[in-house]
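In the block that follows, a single chain appears as structure tokens, in the form predicted on its own.
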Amino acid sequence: MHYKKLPKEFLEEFINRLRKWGEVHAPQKKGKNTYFFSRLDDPSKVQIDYTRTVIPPTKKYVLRPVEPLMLFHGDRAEEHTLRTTKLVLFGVHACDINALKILDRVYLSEPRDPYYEIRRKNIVIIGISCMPDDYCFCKSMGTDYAMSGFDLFLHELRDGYLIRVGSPMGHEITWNISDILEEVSEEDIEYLKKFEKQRLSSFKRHVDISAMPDILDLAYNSRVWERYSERCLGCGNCTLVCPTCRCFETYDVWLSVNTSMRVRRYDSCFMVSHGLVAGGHNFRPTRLDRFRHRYYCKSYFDPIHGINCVGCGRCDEFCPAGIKHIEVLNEVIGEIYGR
């Protein structure tokens, strides 16, 4: 991998130039405590130390909450055409850029979805080093830090960045921007080192996910489930921050007497018609059905795409019941072995 370093007062230099490959969107703050990633016309508001944002930049930019996919007239069938902007995403943290990873092997895999490709196509990912808060347990699911997945990756240095170059769109960048670049010294390594070391032992909630399949197949007649099931409102709202959950339903819409859309949009496993299929059988009947299903959905080890969760804390800070995700899989973990 390639290493270069932007020096801290460049930094407003560095984004303005990125509008070359895309408009920039990055992390801004919205009300008191919230963030949102949003276009950027004023580099000085971006939030380099922003925690997280409510909704992902997987559900905002790759995923779309409602999307036309053919349109009917009569007998006839008309694919929609999908016009897509550049965008440069500037401030991606290492749990989002993994769980862009994870959507990617779900659509990019054949068949292919056209409408998430051209999108990701037409992304540039500028990823950010960041600190743990409460909510954080990516370290736990090995999310923490990418090792691909960007084109440029931004560590915060005592004077500056040290920017990983992860791909020839990155390599392209560092080319264009040489003259506010510099290279790497050793003092810069070591601060660096500090910094990890530092930033892997603030984590402070934890899980064992080694024998995660064994455990989960031993516990689905756990009382946890039914207890914070109880607990549970049933309302979507985990899933609709998560950014790798990717259900979505399709239904048709009629415009008028000879025409129709075909339209997609999110669901949620957590809605009690999402279980529902012909002839009125619904596989997951009741609220525990529902939850326990989400934390096998999210928990349970793939041998080749591994866990569909990576740490990042929405679902247990957006929680309107103040369920806390790693609780419940380390009580149910606790049962098992008698904890």
Contents of the next structure:
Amino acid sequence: MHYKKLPKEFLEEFINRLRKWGEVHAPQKKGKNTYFFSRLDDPSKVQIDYTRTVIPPTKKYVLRPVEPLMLFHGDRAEEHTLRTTKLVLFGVHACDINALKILDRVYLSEPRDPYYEIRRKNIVIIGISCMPDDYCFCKSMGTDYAMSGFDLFLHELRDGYLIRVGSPMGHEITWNISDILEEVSEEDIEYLKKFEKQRLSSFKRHVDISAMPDILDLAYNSRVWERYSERCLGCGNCTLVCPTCRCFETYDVWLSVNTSMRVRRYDSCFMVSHGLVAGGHNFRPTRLDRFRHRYYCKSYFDPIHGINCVGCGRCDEFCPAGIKHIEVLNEVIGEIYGR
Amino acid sequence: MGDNLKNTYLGAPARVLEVENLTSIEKLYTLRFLDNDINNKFNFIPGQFVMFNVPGIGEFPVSICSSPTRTGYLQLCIRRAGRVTKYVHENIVEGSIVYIRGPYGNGFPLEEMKNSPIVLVAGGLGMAPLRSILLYHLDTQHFSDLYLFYGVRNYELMLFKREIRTLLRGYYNVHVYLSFEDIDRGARELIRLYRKSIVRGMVTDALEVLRGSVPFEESYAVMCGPPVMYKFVVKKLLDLKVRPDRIYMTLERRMKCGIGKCGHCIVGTSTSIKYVCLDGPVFTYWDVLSTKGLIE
Ligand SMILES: Cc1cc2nc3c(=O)[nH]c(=O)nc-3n(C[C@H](O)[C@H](O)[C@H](O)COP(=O)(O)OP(=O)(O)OC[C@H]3O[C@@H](n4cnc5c(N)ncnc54)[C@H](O)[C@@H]3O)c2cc1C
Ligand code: FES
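After the form predicted on its own, can we look at the form predicted together with its partner chain?
Entire complex below, previous chain first.
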């Protein structure tokens, strides 16, 4: 890894210089306590200490909530061509970077999703270190630190940021702005160590994942699923804000008498239609089936890539019924142990 | 897989050459790609499916029911089951253009089954993907013997009547057994002609009747049918001593992409997640044991 240091007084200058590689989008405040990633016109507006955005930046910029796939004029089809803007996402947290790697695996495996690929190629990712709040459980999921998946990653120091360079693009940027960068000092390294130590000891929520996939599977008939699914409203908020949920539904829209458009939009496995097939058979007919399905999909242990959840805490913070993902997991796990 | 066509979600335009009414709710569509290059290159394995895309209406997965040995065209047997398939039945006629992408899914492991006896167990529309194996065998004599067990409500709803009647008359190493739940006029006529090959009841009843006459212990078994069928047929096959590692089935789920992106066809739990469109639609009995919810 190549390391550099950005002195604090150059932060705004740094952000402005990033515009050379694309439109800069960064966390900004809307309302009292909600954060959104959006275009940053004034670098002083950046919320560098934000907790989490509602919609994960990584998902928002690669998978649109609604997007046309193709146009039909009578029998003639035409692929929808994307107007691509080059984007620099400034201030992405480690969990979201790790989540993007999961989305990449889905959308960039053959056959590739062309729309995803074009957007993805045009995104520069600048990560930033963070302190966990009451909802974070990324440490349990092993996604609290990003070792890849970014171009630059900034770690807070007393008087600046330690920059990790994670890609050729990252090198290009640091090379071009070397006049505002410094070398990392011994003191900075000491600070980083202390910061990391404090970060790692600040997590309030934990779940033990080593045997979790098996224990959850064994607990298929646990009463805990049932109890929580009765509280669940089935609204699908958790899937909407999840950085690794990526189901989509497609449908056709008519624009004129002979022009139509195939569109896709986010879908959620909490919707009754998700498992419904023609003739009325539903593979997940009850709320319980759908509730459990999401936990299983998120907790799936892929032998190569690990677990599908990055512990960002969004589903907990934004659940209107106050259901906490990690509490459900812990309760199911605990129940089996306790018997 | 999927390399045949270049546009991931669109597919290639194909012309409907022929539409044949099979029953009151199923039609057989014969299609050919407009681009000759694609016709020459399009290759598939029985058990694979394509996405059938009707501009402005929608898209759905459908098994290929013709055989890869018969090139230059594709056949799809489509049941009128919902919105898009209803549109297809009413509006897609000879000469219509639709878009086809695929082939998708894994298909049956035919190489492994070569020269062994095979038992096909079809329920209703499940006959469609199995017809691909049947035709493949007729063209290549791939199996030592082929036993087809086809269960259908009544004769009226039976698919591929002409082909099946031909085979009932006796064809070298192909043996056909039918089961009807209701005996209508057609079924009565078949019983009169081929008494030994027709059973009243479910497809599992037909399997039971042939206990002792079919070499189940050495056979591969492949099944396809409505979701409720699998549990009962698997149980019967195991009871008839078909080896568990030789039991295959092809499954369905809601599908919106066919290529592992849209998430609809995901089944399983934290230890085993399967995509029916990628890991299937053909699954083994071992998959059933290790993946909860694969069959009901
Ligand atoms: C691997 C596979 C092979 C199949 N082979 C055949 C075949 O050979 N012949 C045949 O007639 N049918 C087959 N089906 C079922 C066929 O896909 C559905 O009947 C069809 O999708 C119904 O679409 P619809 O729009 O008319 O119904 P609607 O109920 O209006 O469904 C709307 C949409 O939901 C999805 N959907 C609904 N039901 C299903 C379903 N059962 N499977 C997958 N997606 C569904 C489709 O995208 C569909 O367009 C197969 C399904 C799968 C998964
Ligand atoms: S059909 Fe979309 S993931 Fe399988």
